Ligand SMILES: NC(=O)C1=CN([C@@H]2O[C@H](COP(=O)(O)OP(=O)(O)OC[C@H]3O[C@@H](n4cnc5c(N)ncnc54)[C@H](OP(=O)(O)O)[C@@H]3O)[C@@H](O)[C@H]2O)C=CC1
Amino acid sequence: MSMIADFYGGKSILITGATGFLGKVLMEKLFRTSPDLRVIYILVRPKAGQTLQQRVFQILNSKLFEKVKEVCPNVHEKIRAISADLNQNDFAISMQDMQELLSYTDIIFHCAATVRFDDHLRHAVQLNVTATQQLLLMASQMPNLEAFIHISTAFSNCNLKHIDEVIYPCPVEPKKIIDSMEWLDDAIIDEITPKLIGDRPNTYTYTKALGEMVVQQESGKLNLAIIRPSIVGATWQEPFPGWVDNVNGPTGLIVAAGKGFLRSIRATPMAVADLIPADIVVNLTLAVGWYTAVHRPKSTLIYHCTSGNLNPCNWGKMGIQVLATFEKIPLERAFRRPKADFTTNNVTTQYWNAVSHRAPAIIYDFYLRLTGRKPRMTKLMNRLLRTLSMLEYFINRSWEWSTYNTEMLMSKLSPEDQRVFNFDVRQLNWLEYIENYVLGVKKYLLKEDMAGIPEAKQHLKRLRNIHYLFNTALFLIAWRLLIARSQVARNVWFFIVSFCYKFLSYFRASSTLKV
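Present the coordinates for that one chain in the form predicted on its own.
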């Protein structure tokens, strides 16, 4: 018997960010393991031309919830969608809905956040800081609330090399930042943003750190816990391997590489790729919810959900595994381009690669114009290169996260709970996981037909050869122009030709002597 699954039976649970990737996996696990829960409240932003019920139906009608419908046939009746907008005061929730939430909510899982690295500071503060503050105020008015679980990120303190399971203070108080965002204009905010975020790489990591401070300061008498996952990827085991439905993080890199948009990345091969499967994050989240509500720790505990310390996989190894998987599972759908070659962190290589990326895109767009179609490849390529530049900070560094609280919690679980809510990353086989990840991208995200794999392999092979020929021609043209303009380049060229001629002559003479 699972104590955790039994705990959530009969509970009314509020999930923010339930329409996002992690929120969906969290809902699925709750319904599948605790089908007798009372209700899950989800905050849904109104969308033009689509009712709240239609959005709920769209979520439940996905492949992710197939197993849930077998154990919980009335799952539609157990989801209560609340019209809400986290950008508005009190989330623009009606008085009737607010009263229902305040009266009946037992558990809160706060997953909502903006995860855009280049988001404007005002918007990032509103969603990651102010919304957290307002939700805590709501929680303080809930008489039945047993636990408030806040999902942060392991990179909230990425300016540090070693990160403990504690809340680190920011130089400026969150309340001052929130107040200033209300009256400063965008131009001034743009000017002060680099000074505020300091040695953090973007507004996302900075505002998530502020959000943690808000949780600490506004906790009051609430039972709180913070979970810090690292880079969240496709599911490992549940409800099935490789499920993913967005292009964030490593998924976008896999799609771009598989389509041939991405031929190399500027990464440090030995840097740890601290990837964590979504179902491991969800299992830890539900275990933390149970422990926080039942055992009521005296202080707010932080749980690191990372893989680097316990089961590391570096970017070089991951790149090789992704490419090896492409040999068996090529991604072929919208644009048919050659596959990627993962390279090391080299400035010359990166410069050449940028030219190599943009040149075919420009040529392809020229072809589209000639055929009367809208050019799009250059725009896509520029977006991809911009995304890569934002990811460079994370794929060229390694961090050390302590996991004392996470390991403590694991020891508190019964053998059955350790099986049903498994968050032991040491059991993860990276080779198998990456293969399932790529396969999941193909099946669940791109909706590709698996029957076309042999033909796709041949097509990709031909296009890869075309890509190599293009690069060779580009290199020879550039080298020829350099020789025409530089005496040094001509001397180097003649030396190489002379050396090759002498080597062939020596090889031929050696062969003759042996005969």
The other form holds:
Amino acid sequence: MSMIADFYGGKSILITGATGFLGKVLMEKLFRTSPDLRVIYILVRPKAGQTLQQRVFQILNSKLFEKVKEVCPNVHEKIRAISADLNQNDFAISMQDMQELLSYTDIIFHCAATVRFDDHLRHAVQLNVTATQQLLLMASQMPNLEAFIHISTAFSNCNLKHIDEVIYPCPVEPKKIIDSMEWLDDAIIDEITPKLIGDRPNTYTYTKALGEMVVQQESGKLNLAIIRPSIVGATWQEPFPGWVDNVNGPTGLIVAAGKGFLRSIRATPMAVADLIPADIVVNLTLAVGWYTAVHRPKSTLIYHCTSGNLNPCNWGKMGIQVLATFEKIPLERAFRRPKADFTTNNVTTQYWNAVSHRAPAIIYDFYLRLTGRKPRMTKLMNRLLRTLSMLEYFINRSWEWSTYNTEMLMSKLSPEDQRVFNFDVRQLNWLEYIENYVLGVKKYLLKEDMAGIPEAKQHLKRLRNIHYLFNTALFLIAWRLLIARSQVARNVWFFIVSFCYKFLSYFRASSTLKV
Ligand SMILES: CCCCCCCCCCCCCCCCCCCCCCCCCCCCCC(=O)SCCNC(=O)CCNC(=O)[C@H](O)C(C)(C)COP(=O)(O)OP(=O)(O)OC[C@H]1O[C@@H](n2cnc3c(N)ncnc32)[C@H](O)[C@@H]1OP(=O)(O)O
Ligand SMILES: NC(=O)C1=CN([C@@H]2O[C@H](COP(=O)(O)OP(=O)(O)OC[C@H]3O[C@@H](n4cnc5c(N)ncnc54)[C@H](OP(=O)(O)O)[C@@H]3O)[C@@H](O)[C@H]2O)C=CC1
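Please move on to the form predicted together with the ligand, as the form predicted on its own is already shown.
Next comes the full complex, this chain leading.
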């Protein structure tokens, strides 16, 4: 019997960010392992023309929830979507809904955040700091609350090289930042943003660090814990391998490489790729929820959910495995054949960006124009290059995260819980995981049919032939231009031609003699 699964039975659980990548995997696991839970409240906003109900319907009818429907057939009744916008005062939750949440919630998992690296500081503070503060205030009014679990990021202190499971203070108090965002105008915020974020690379990591400070400030009153995952990737095992449904982090680059857009990347092959599968993060999160509620640690514990110190793998090895998988299982309608190299300095990066990214895009757009279609490749390529420049910080450095609390928690679990809520990253085989990740990208994100693989391979062969043809034509044109302009080139050309002629004559003469 799993103690953790048992613990969530009969509970009312509030999840923010349940429509996001991690939130969905969290909900799925909760329903699958504790189908007797009372209710999961999710704070959802209407989005992209969809109502709340349509959004929930879409999630529950997705492939991710197929197993859940077998073990929990009344899952529709156990999920209660509450209209909420975390950017608004009191989250714009109706009085009645608020009353219900305050009266019944037993556990909170706070996953909602803006994960965009380039978000305006005002918006990032609103969601990652102010909303966390407001949720904590709500939590303090919940009489039954047993635990509040805050999802942060291992990169909230990426300005340090070695990071312990502690909260590092930021120079400016979160409350002061929250206040100033209310009266400063956008232009001034833009001006002070680089000074505020200091040696962090973006507003995301900075505001996640402020969010942690806000949580710490409430630690006296509530039973809190913080989880810091590193780069969350597709699922490893549960509910099935390779599930992923957005392009954040490495996933977008896998797509770009498979489609042949991404041909070179400025990355350090030996740098540790601290990837962590989404199901490991979710298993740890649920174990932490149980431990925090049942064992009530005296202080707010922070748990690093990282792979680097227990089972390290580097970007070089991962990149090779991504490309090897695309050899066997290519994506459909690729722009070019998947092939990508690392660059290590500015000059080579600029050179390969021009040759491998910009030039093919310009040529393809020219072809689209000639055939009466709208050019789009240059725009797409510029966006990819912008994305690469934002991710570069994370693929050219290594960090060390201590995992003392995470290992301590692992030792506290029963053998059954260690199996059902497995977060032991040492058991993960990276090559197998990456292969499933790439397959998952093809199947679940791009929704490509495996029956299309032979056609995709044919397409890559055609691209290879076009590539050879193009290179030969380019060489001949360049050579023709050269011999038209240079005496030396002409002499070399005559020498080669006469040499070939003599060789052929000799060969013909000797074969005639033999006869
Ligand atoms: C298994 C891993 C191996 C990876 C191998 C991949 C390539 C294989 C090639 C092999 C050879 C080379 C070896 C390479 C090996 C190194 C590869 C390294 C990749 C790993 C990089 C990961 C680093 C992540 C670090 C995360 C640290 C913090 C983690 C967190 O806590 S939070 C989660 C992370 N958050 C994000 O990832 C959000 C980042 N995104 C943004 O901030 C924004 O989207 C933006 C990048 C600023 C762009 O904003 P825009 O306004 O311009 O537009 P929009 O958001 O609407 O998107 C525009 C188009 O860009 C596409 N897109 C978005 N994100 C990505 C992405 N990560 N990669 C590629 N493309 C992306 C998006 O789809 C849009 O496309 P369109 O619709 O066609 O226009
Ligand atoms: N993905 C990763 O690599 C990592 C993620 N994390 C952390 O994990 C957590 C979850 O990340 P992930 O699932 O990847 O992120 P997603 O971007 O997939 O999900 C974000 C969630 O927050 C919700 N949200 C955003 N703004 C609002 C708002 N104004 N009101 C209500 N809800 C809102 C989104 O709702 P909607 O669907 O309506 O947009 C969505 O459900 C975050 O705290 C993130 O910092 C930490 C480390 C790595």
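Only the largest set of C-alpha atoms that superpose within 1.5 Å between the two forms is called the rigid core. Numbering follows the first chain given and starts at 1. No experiment lies behind these values; they were computed from the predicted model shown.
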Core superposition result - C-alpha of residue 497, shift between the two forms, Å: 16.0
